[in-house]
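Just one chain follows, in the form predicted on its own, and it is written as structure tokens.
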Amino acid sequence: MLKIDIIEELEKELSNSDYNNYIKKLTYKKASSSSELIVFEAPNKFLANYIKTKFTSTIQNICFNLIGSKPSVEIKLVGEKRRSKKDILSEQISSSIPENTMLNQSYTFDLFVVGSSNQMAFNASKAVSDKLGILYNPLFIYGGTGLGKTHLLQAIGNKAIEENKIVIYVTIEQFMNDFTFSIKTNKMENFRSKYRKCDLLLIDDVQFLSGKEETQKELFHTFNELHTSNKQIILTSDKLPSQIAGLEERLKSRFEWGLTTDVQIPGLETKIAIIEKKSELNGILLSKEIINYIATTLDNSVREIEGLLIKINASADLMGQSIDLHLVQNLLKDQIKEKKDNIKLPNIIEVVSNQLNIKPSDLKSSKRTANVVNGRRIVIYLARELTLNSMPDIAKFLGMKDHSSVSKNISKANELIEKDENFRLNLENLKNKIINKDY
């Protein structure tokens, strides 16, 4: 039996969203556990695969740092009869694929949804996958945490895996952990052939790599190695090599080589594009209200959307409820809340007026234009919505005679949801900027 709880570990290694999203809904099979095998129970086959995919590397690295061993992980469906020890290490073994390109096999171009957000990025990444080593090598995709970054490295190596290239994908964390890991078992050479002899090298978040020099340069030296060689290299990052802090000059001009694209943040229709496919993908059927109420509430991250899929398909299987509306806005009743806290009425007139083309000296005049009347109308409605204020005080803050008139413009921007389902989702789309404080 593992006397260490890593279901604890992993909360002090990984950002809270991660771990309340994720691993909270892990049960670790302590009893069951050992240093050579690690057993958990998830609640659905959706939440064991993804955790699979992304966490396997992390766990087996905590493990290392506590036990000095690398650990199998099996995660097992709850009520599912667990496959001897024997036959998941003999799995392993026998695997030909390396340990860290165990890719998500949803992660295709064919599963993901396309926008004028990320447009170029995916054109690059169909064209890269087509020539690896030929055309734009390095490939170096940069955006926001969450955005589609992660799937399009991922198509590309399964893609290249379909045609038996030899595929090595990793988080910068996890090659630094191998790199360190290497060297303190004097395994460098084991190291370097796993790294420098792969087709393609897929490499996520290299902004980590910030201040880690001896890392850089083993990054440097595989890099010209496997340029050298026509190999391709891919890499993502929150930003753009020239915005790295504490990243080597030289590095920074080699991950410039080639081509360098973003994924920027996406549309409403892209948002609602996602999480239809990402439903049907996970045989979730959720209805026409609650997808809309989804894009217009939850952030514009791709890895949120599946975060609440997963509530939503845990909660509805453990408490026998069906999938409506309501079980949708308890289960973001909370998240909600905190982002309202701190909401003020300038922050509502700041997105109106942006969104809108309106001046915000307009919102606040005696104007009766149709434009800024439907401005006012919405600027109104959502400070009734997203705040604490009162009719009296939205009507002082908006030079108003008295509360009647908010309370009019209030019946009818009431009216226009029930009737026109554009300004419904238009509102709606202005809630969540102002929310997610997008101003």
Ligand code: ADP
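Since the model is a prediction, treat every value here as computed from it, not as a measurement. Numbering follows the first chain given and starts at 1. For the two forms, the rigid core is made up of the largest set of C-alpha atoms that agree within 1.5 Å on superposition. First, how it differs from the form predicted together with ligand ADP.
- Superposition of the core reveals a Cα shift of 2 Å or more for Pro71 between these two forms.
- Asn347 is among the residues whose C-alpha shifts by 2 Å or more between these two forms once the rigid core is aligned.
- A displacement of less than 2 angstroms separates the C-alpha positions of Ser253 between these two forms, with the rigid core held in common.
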Second form
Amino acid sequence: MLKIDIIEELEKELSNSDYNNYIKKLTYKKASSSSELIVFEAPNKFLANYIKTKFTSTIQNICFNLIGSKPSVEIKLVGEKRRSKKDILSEQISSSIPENTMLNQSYTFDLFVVGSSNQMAFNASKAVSDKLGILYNPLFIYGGTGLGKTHLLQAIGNKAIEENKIVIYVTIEQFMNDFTFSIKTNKMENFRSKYRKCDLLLIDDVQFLSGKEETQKELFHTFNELHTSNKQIILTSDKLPSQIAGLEERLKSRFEWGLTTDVQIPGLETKIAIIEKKSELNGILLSKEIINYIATTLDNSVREIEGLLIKINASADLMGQSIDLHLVQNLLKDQIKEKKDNIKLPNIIEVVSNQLNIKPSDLKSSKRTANVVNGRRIVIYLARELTLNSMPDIAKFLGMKDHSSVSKNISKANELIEKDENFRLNLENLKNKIINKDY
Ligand code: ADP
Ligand code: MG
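Starting from the form predicted on its own shown above, please give the structure in the form predicted together with ligand ADP.
Everything in the complex follows now, all chains and molecules, and the chain you saw is the first one.
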């Protein structure tokens, strides 16, 4: 009796989403004869914790109205075998290093959240996956770090494996290591038959081909062999083929033979959808408020969002804390501080210098050419935003007289962010590379 009434009363009392997301998943177990204790079962610890913190007093008030007393509320776990610390850690480790030779099973189309930032790349990947070797060959996916290129690449691979295709997934570095090892050990025949006899060759991060002449030559022949026999090739990179410095013209043109598509930084709605999906997958229950808070605070890569969810999961599980906004704010603060601690001024100079093709010594000089002035402004803006350095620190590092010119540069950068879309995008891209240590 009591069970039905309580759940029914809760439905009346709470919002639809609170009821459907949380309360509906509870099972009522028992009330002690004295009605001093009522027990529910929840399918997992996160739900149990969440309900206990958020809804205990509502449940108690309802009981008071029904039976005239306020019992203690206990939420027990059911079904779920509790994961050991070891399980949780190994899960975290495997999800934080997807770039090994094995395909990550969780990189599937189903688990990829589609929004306007990645719609084209997703559609192209699915289309190619349905018609391997026939539709767009090669498919070239490019874009910033942590935005889902590897995920899409491996989703195509996972699907092809299900269809019993021979699939090879390598990063360009693995391809190169495999190649040099094969030369050294006189096993080039094995190497060639391996790479030229597959149905689907997936090569991740081809921007690292820059200046690797021998590897480029070998890849060129592999490419031709596969392409003529209608075997599918898919490549990812952080930039367009035409922007990869030191890439042979003939490879550049081949990379552009099929379809080139990009992934961009997700907008707010997509970020929210990603957080919802990832937390659901990990059995973490987050309120709308927390999800919004994360989505608006973390503004770059999806990888960064995942990092935070792993921390939330670990704190809730290992330390027995419930997930509330306060916990998330603290973890986020730590994550942001840790990030800033790890970014040093020379890292910023390195990335800006590489990407904008300006010598580090010029960035630190007082040279006034437009290109250098722009580069220096970007360094200053990023230094302020991404590191713990003060304006005087930054001025000193760049050999400037005092911090007033640092502050002027920051104002100018903010102005440009408002009115110059290209400037803003460029800045986001650089920020993303620095945060993800992609240098
Ligand atoms: P990239 O190769 O572009 O650097 P990844 O594919 O490694 O990025 O993505 C980083 C992490 O973010 C992965 O764990 C991936 O599953 C996740 N991710 C990125 N974009 C999405 C998305 N749209 N939906 C779901 N997960 C995503
Ligand atoms: Mg990648």
